[in-house]
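Below sits a lone chain in structure tokens, taken as the form predicted on its own.
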Amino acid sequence: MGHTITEKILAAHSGEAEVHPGQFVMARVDLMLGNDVTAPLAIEEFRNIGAGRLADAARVVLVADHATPNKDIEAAEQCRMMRDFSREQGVEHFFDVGRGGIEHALLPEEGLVAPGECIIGADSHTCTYGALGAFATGVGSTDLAATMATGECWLRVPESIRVAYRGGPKPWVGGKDLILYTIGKIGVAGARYQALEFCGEAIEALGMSGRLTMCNMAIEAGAKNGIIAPDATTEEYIRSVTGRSYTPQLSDPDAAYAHTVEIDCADIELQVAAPPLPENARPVQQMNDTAIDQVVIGSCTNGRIEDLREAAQVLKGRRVHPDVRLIVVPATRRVHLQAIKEGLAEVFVEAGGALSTPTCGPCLGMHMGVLAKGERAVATTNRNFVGRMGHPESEVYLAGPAVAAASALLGHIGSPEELR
């Protein structure tokens, strides 16, 4: 019996000839990540266990992105702790304000992720890096502390669910729509502690931006990780960001899966997930009587340059509805610069939007777009739980950039087709 890509990566990193679902392993970690919310806790635990030096400072990445630019004194202290720790320990990959961006868009862009690698991060959306054919999963801050001290992390080998997307998508339908539709189909617990392995013609035709979006939201189905087999698209992307070598893994033809989910892309319309769960996905046409107060385009899910281009295509030459606030958040410094060079920034501002520096702030209701009681937002983010973006009686509707931009213009949830 063959093995899945997830099993092969974990076997290679734990010194085993093969591993099986349910088995516990100690895996050597290629990269470990913390942000300004989770890293300070890990640093405290690192010191509490008596660890003097990092096992390997070159494998540690610290990113200031959640409450930055510092929203208050506490946030400033958190970031200072990371800054001081990085200097003390010689952490080369510390990304401060103005030098990096949102962690899960930043690391692939910086060439820090490659196929076949094992990556952990003290943030649940670390699963994003599976788009590059890596095993990547979120852990708690104490696990990050232990991994920083030892270079290894204990993991339970997950079963894998194969999700096969057949055919080609309709106009405007992208990675966000594919993953929202999938979560709507299997539920937020449909892949609990399992690997979601995305494949099929639609995935092969999907660009890296869309793949990153899909793996980013694997956790929203309860998955341990999301993963896509590396191919020519992956190789081209890796060559564009780094020249280092890597060892890719692929699933065997006879690999064992918990089950397979078959999805016909012809069935997928532009999707919107209603609160309070990402599984409440439905076609945008079923939601177009929903008035809104705010739109957020950005985040680690949909803040890449491809997402901003799509939003600008819808917004260009038009004005945001007078009852709506539009906030656009480029995911990284490089994306921000590219948006300026391409004239996208001008499109957003002329449309009546506010262009932000890279930050996670509005996604988790921390700052830069907190919702008041009774307000509704359409967001290209990844979660719409109760109180996720502000007041517990506010509402968040998840969508892709095209629907978000169209909704900002219409004043209610809608699609680009309504703007003709």
The other form holds:
Amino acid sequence: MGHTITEKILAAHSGEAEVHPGQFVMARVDLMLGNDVTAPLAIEEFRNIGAGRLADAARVVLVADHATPNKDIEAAEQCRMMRDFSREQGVEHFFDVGRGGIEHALLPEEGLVAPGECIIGADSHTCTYGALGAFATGVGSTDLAATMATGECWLRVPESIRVAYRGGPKPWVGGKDLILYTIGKIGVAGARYQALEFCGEAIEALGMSGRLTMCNMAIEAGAKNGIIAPDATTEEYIRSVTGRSYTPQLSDPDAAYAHTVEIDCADIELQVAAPPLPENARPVQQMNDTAIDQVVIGSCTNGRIEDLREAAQVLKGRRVHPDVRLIVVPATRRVHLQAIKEGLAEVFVEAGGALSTPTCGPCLGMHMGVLAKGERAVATTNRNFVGRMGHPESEVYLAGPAVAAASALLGHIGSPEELR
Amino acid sequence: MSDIRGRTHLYGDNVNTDVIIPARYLTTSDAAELARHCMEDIDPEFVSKVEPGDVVVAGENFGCGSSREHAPIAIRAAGVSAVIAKTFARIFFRNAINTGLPALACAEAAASIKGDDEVAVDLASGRIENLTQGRTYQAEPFPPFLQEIVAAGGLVAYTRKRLARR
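Can you return the structure of this protein in the form predicted in complex with its partner chain rather than the form predicted on its own?
Next comes the full complex, and the chain you just saw is listed first.
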């Protein structure tokens, strides 16, 4: 019996010839991640463990991205704790304001992630890196602390669900629509404790940006990790960001899956997920009369340059609806710089949008774009839970960049097709 | 012999960590401060109702969403002695194991227990007794690997032991 890519990576990192779903392993971790919300707690627990020094400072990445640029004194103290710890322990991969950006867009871009690697992060969207053929999963702060001390993390080997996408997507339909549609089909607990392995023609044809968007939201179906087999697209992406070597893994043809979900891309319209769960995904046409107050384009899900290009294509030469506030958040400093060089920054500002520095802030209602009671937003982010972006009686509708940009112009939820 | 005895607070499916502790309070990791806002966005009265030892009971996928460990910390610091759910989201579950918040998966208990029932929990056996209804339920046992972490008193103590053996 063969093994899945997830099983093979976990076996290779735990010194086992093979591992099976349900088995507990102590896995050697290639890279571990914390941010300004989760790292302070991890640092406290690291001190409690009493290890003194990091097992390997080169494998630790700390990113100030959540409540940054520091939203208040408490946030400033949390960032300072991370900064001081990085200095003390010699953490070179500490990314401060202006030097980094949103962690899950940043790490691939910095060449810190490669196929076949095992990555944990004290952030649920760590599963993003599966797009590069890595095993990557979100954990808690104490897990990060223990991994900082030992270089290893306990993991239960997940079963895998194979999700196969047949055919090519319709115009404007991208990775966000594919993943929202999939979560709508299987539910927010549909892959609980399992790996979601995305494959098929549409995935092979999908660029790295769309793949990152899809794996990013694997957690919204409850998955432990999302993963895509490394191929020529992966190789090309990796070569553009790093020259280092790596050992890719692929699923065996006779690997065992919990089940397979078959999806025909001809069935996938542009998607919008209504509050309060990402599984409430429906075709955009079904929500056309929903008036909105704010649009956020950005986040670890959809804040890459490809996302901003798509939004700018819709916004160019047009004006944001008078009743709507548009906030555009490039995910990293490189994305921000590229958006300026390509003239996208000008498009957003000319349209009446607010162009922000990289931050996770608005996605989780921490700062920069918090919603008032009764307000409604379309966001290219990943969660539409009660109170996610602000007041518990505010609402978040999830969509891709094209729908978000079109909605900003229309003043209600809508598609780019309505803008003729 | 029960370790835990308290009144239940009942919630539905997919209770996520954003509603357990909203992000606007994540600029601190102070347990008492986090506890003051526990469940605020879905049950503003929870903090005033909860008594030390009480038990949270919920449906499927409890603790889904963000990996914030502040969620189990807030629940525990609010006085809750255990969470019983039909199923748990995986990051919340490992955070609970790692930080010492008893998390018991038991579909029968989740379906049968009502709000404000009095329950007693024996952690070693996973036996849940509903004193109000006169019924007992059996939670899924922890796998041996996890029992070691629980027995050590959480992941910090477990890791300290592992490092000492090296």
